[in-house]
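This document opens with one chain alone, in structure tokens, the form predicted alone.
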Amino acid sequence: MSKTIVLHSFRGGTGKTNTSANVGAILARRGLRVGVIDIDIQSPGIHTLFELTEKDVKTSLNGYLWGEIEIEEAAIDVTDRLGDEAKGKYYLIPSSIKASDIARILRDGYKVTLLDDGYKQLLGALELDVLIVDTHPGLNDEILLSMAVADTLVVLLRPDQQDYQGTSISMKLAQNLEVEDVVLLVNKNPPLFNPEMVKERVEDAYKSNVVAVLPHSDEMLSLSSAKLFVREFPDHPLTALFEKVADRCVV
């Protein structure tokens, strides 16, 4: 049975896009058919993790939202970015990185309910086992719709007071939308913070399970969001934690 996994954070800079791409890569390497869709239409960026440039993105989510293409026509097969050991398939559905397209979205908008239809269409047309939705930080109509249709909602936060306050709002909305499966993921934990203590504090604050506490990583920073971490550092402790997140997402 296919699953839609939505990754969300109230504030930017939580590492949501890196997590989306790397968890998807792990699942595709295991033999699943995986799609990751970038609905951060105002500031898209996940394409860089697959070493794609504006010239490589011929079609995009924007074209579907404007009624110009079917959404599966925007899918780019990025399986070759996983290495020779990949057993499944990996597709990226990017948002346009052209300034004119971003300006058009900001000016004219689009019918948000098309996203729900698009998710379903992708699952069927590409025969996906998993669709990962990389969302925009904060809350808007796209986020609320994506939360409502999520089989699993992963809420990311850093051990930071502003993140704690914003996450409270996200968790309350998820409850109001009756999202059945919600987990928390703490990212960029400083070396001085005991991960077990952070996990306990966050779980106590939100009465929800923390799937992992991901440490701050200089190796992650060194990639500058230009490559998939799990391919470049397969034996790194952070990769093992991404594996743990992937396990939880497909339970």
Second form
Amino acid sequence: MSKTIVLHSFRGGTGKTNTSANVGAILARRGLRVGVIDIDIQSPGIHTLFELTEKDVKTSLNGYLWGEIEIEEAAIDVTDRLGDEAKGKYYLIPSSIKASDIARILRDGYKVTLLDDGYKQLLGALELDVLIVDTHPGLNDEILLSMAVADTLVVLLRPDQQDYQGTSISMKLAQNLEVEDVVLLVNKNPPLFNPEMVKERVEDAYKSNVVAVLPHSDEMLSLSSAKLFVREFPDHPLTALFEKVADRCVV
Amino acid sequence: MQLSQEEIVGYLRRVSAFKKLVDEQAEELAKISQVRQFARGDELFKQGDKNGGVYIVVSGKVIIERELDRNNSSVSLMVAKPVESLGEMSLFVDAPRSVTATALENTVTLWIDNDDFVSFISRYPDLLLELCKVLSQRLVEAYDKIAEVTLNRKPRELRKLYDKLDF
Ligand SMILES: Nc1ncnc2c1ncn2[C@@H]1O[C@H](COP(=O)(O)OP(=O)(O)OP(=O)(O)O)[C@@H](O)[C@H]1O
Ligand SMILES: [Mg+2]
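Coords for the form predicted in complex with the partner chain, given the form predicted alone:
Every chain and every other molecule in the complex is listed next, the one we just looked at coming first.
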């Protein structure tokens, strides 16, 4: 098995990054070889969940997109972040968090079409079972290219009118790009909303399956993207739901 | 290289902006023209330069490029060949050169100082009109170039994907 899973949301802050990192962690713990790549080049962030700082990130996706390195040279082994019981491997391919690199990206751009070759190369070189792609919110070149090669596209949304409207654009896009497998993931469901009803409503609106309705969680919020939730709260109901998302991602 | 007055007149007459030159005008223009030679790789003028003057290529080739700030790159705009003129933009715009002109091979040009040229041409409205035509043509070419550059901005793989977005 070798799959590319792309997480996307039309609007920002839906939980793409936290979901990517946690679902990847679950799969790696189960014994899979997992890579998670941050293609939010303008506003990278996933490294914080692995407790990495600027000086830990020596090579990055940026270098590959500038034609300076092979993409696998940017991979950081983060398997130790999963605890002792991890059976698989977990790699992070970060975007650079150096201000000068971000400035260079903004000024000079980069060869975005290297991205889909990069995914293939990563799957091969690191012998990955799963590559999870964490994206910038909204639509841009990277998202389009990534959607076009996704085996599974996970579209995240909150139960919110702005998210609902935006998501319909994303779903239409996925359809036009003939993405094989699209699932919806509702996050930050407030306690007042019945998750079953939310699921039904969303499925009805988009004629697609909702893989899970993740509740708003104060514990998640309090982690402030500084740690992996599934590691810190293994018995939390949200962890069980992340497991469910992980199951669906590898079918 | 030395050029006789007659030879200079001959070259000037073949320049498209000067098609309508009558004999006295051609001679007058030849008098204010200087021969300037460049070896391959020499710059006739550089983007940002303030020296104003028009060049007419007699032999050789000159590439006109717009230099970009980023990593020493440049966009080539045109190559001027014999009896084509370049640098006319500086005639009417009091601004530094917007492009760099470099000899692609050993090149001989005629050079006319801006002030001399303006005082010459302002006395002959039909010559001025002819020059306007040439400049307008350059503008059309520049628009074509913009269209070309903009169209090709997205790589082909991406354009294919964007084409599918027609909701
Ligand atoms: N279920 C949840 N309950 C409470 N807070 C959450 C939940 N999921 C995510 N968050 C919080 O929401 C914020 C945004 O999450 P995250 O960075 O994962 O979203 P994102 O979609 O990647 O954002 P962006 O679009 O900016 O990349 C973070 O502070 C995170 O801790
Ligand atoms: Mg994010």
